[in-house]
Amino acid sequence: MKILGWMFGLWFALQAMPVAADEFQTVRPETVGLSSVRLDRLGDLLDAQVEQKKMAGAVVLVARHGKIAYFKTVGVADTGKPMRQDTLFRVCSMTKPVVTLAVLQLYEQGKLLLSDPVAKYIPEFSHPKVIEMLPEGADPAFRLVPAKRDITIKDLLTHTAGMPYSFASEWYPKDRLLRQMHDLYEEAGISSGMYETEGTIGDMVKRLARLPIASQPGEAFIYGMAADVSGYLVEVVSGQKLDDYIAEHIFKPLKMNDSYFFVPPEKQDRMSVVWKSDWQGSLEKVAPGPHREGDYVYSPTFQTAGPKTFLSGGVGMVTTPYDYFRFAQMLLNKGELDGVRLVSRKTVELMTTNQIGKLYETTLHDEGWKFGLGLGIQADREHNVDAGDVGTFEWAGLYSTRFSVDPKEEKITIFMSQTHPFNHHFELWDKLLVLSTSSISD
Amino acid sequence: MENSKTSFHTLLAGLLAGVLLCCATGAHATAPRIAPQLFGEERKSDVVAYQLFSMASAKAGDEMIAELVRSAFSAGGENPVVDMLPSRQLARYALFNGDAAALVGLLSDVHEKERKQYRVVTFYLVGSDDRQEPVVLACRKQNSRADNLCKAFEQGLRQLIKKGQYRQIVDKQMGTGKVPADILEWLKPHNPGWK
């Protein structure tokens, strides 16, 4: 009975203990309650896309229970080189879950509160005003009036502070606020940080603060420059530039040894170039330097060429799906990789808990999705968008890259290909999470 | 006997009522968490301006155009705050709004038909021979503030430009041969009243 009482301890504290990610070693699916053949399909999904040249090629890594079960490469990073497991991607706003994590380690240090005017650090912000659009024709088009209450800081992490990317009017090109915040963002030289931009982003921030808001703080989730206010934020209350901040305090501990702002020189031949697709067999790169299409600007190389001086919050990180495999286990593990503790279990809650109210995350999914802090968070399972369970998080990035964690399952799901536009992907995607979530067996 | 009683009873009552409400008036422990006022000073400024050169160039002239204004102000005795905001059309709008006295723009970002309504002393020009746009102090009439800097302005510039400190500042900033030999003549066709 003694003997019994001990075995049953022992298997209690294995299962208490957060697993540890392993060093690029693939197990046998059937090890962590996956199939083997339903996971193959996800390989064959993507074949199917590189063979119809609707992308160039990609990389999808599926762990379960700290361990990783399948690490596919499909097609090419460049021309006459293939997709590696180490091949480098530009993941764009898969760098705000990192930013907001820096951001929530200086909370748990008590260097900040949620609740704190975004203005005590960054007077800029305060006193903003709420830009309000006056029936088509009036001039000027738009009124200001008085912010109800300061921007906070849970503001910035729940995108509700009202900064929506330049950008914003491409994709609701109706929208006459996203227009005319649009045309001031231009006028201002507010950068998405998407190309190369001359300057620092404490200078683009301070202007931004200047300009109106799209909405009272609070009131309505707008996905966009938010990301770059915090990253200046870190900035300000660290004392360091943003990307020594996360490379000493994330990157370094969590041993991202891939992960960069800049990527430095001996490692760019590592990188995949952005390619350009329809979707219907024409494929094509994009050349180095900005390109514009309409409201959106674009550049494959701000992050190895150009001023190099801008550290963009938003959008700046280069990664490997490895590396990012290991952040994402560490939200898993409720904060927490190899022995090394980078929060607390209470604030990876926190992240991950809906922090929007009644509001909705509609950027990127549906009406059945909410936000935490950084991350996009499933509901229910009632709405169209469905990734497998409710508690899953996750996001995506501009140039088509995706993660998404399902606690309940302890299942981790990352997609990476370097492929615009954005919007192509969606369905790829959705069937690839569907097929993630299928490979379940156990 | 019954009465003095009831009467001091009244009395001792009325006295605890006053103390407490001498207490209540005090209580700033119970004052609402979320307080009425935003964080930080409201931002109140006489003069808006804008970044009026293009990117590329912006550093040099917009520091230029700067130092025109402080120093025409500074030679005309005041001492406004003048307000750099990242938008022109922020700036237009904080002028017709009322939120500032006067702009510091192009003529254009005073519609022709309420030009009227203001006053405008031009103190640069930008733009090719051919094509030159009038850089301006624009002032609402109506607004004795503004009325007051305008003038100064106006004195101080006319100061600067016969001390030869004009020419100084924009050869500074933007390099010799941007203006011609005699500023006044430049830009008195933008200056109705100018002798």
Second form
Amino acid sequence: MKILGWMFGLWFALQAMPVAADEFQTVRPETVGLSSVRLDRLGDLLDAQVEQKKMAGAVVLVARHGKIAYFKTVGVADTGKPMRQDTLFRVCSMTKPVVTLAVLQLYEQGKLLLSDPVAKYIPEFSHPKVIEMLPEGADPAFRLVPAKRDITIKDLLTHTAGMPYSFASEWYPKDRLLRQMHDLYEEAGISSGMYETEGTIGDMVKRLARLPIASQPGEAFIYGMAADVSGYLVEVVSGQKLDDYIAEHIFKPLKMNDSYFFVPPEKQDRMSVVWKSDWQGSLEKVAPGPHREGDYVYSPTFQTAGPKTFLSGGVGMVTTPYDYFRFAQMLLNKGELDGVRLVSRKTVELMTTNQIGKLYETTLHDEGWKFGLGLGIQADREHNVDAGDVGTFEWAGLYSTRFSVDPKEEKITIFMSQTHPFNHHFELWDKLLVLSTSSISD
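Switch from the form predicted in complex with the partner chain, shown above, to the form predicted on its own and output its structure.
There are no partners or other molecules in what follows, just the one chain.
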């Protein structure tokens, strides 16, 4: 009996042990209609990027029909530290679909409507003003006009609320409106979430609410700070801190056991550092702490350790490729995973169909791409011959992380690196997606 008791004790102890990095369940690609030989081209492409010192390391995951068929690591996460399947990544704007889901859970509980004015929950957004630039050389440079209508929750989730990121002026240096918004944000202490700022997300959002917006609500796709307002909205409506709400209602039911806003001390050594690359062979590790490039301040160590007070709904999440696969698979499954439903099929349909009408999603794409709720949606193949099927949805993060879900083929592709600036990864991503798609063999 003592031996039997010892054996049961050992069995329970083994069940409680974390899964090792090389023990994630994968299947032979051919069992899900993918070609092993063709998938290997993904690794060859990434190996070449590392050999040419375009990036230090990366992970790519391809799944089909709910099963992981390819899970490749290349290079290093830090000097002398190989990239692993369970390396932790700052996924930056890939936080936005998760926060969108949190808002939609509250929507399904009857606690808000997408048509509700944001001011109903955050009164500081009452009576918004819109900035209109005057001809160049005029003094003052702009005037303020009343908004035609209130900013709604749907405007937040579709980035049609007129709230750009401050650093958008770096992307479009000739845009006088973005330059002006940058100056207003700097003066008011508005953080993109890429570095800590004074107080809580609520404090920052209230400062943001006092500023003019850059377009009439619903009339322009302007990517940026709306997701942080969404994060604070979750706090106001749920009565929980953003990280607590998401941990309880999204991470826990999806078994995303390596997803955080603040990484616990015992997992800090699994974080990848951030690397700066010109994608031409010049590669260097970015030292911790805030950095300024031009007018853009960012921090490669944002939100990795805690507890802190500032929780960014736009960029605050740290996770692993496997954990984010579980989130993506839930969306592909129309709101449920492993028998646990997070939202209804109809709500996922809202997320993954065009919600911006005749506007285009202009952050990662342009013509041929629309925007749902928190997600870019491929509308045609005429303008996107290198992308997937019509209806494919995806998003990306500032340190070169990206995911794509192709509902027609039931295929998920996830790429994670920690390489800055992220625009250099666009061509690599397109090639990865082509190789992923061309591996379909059934």
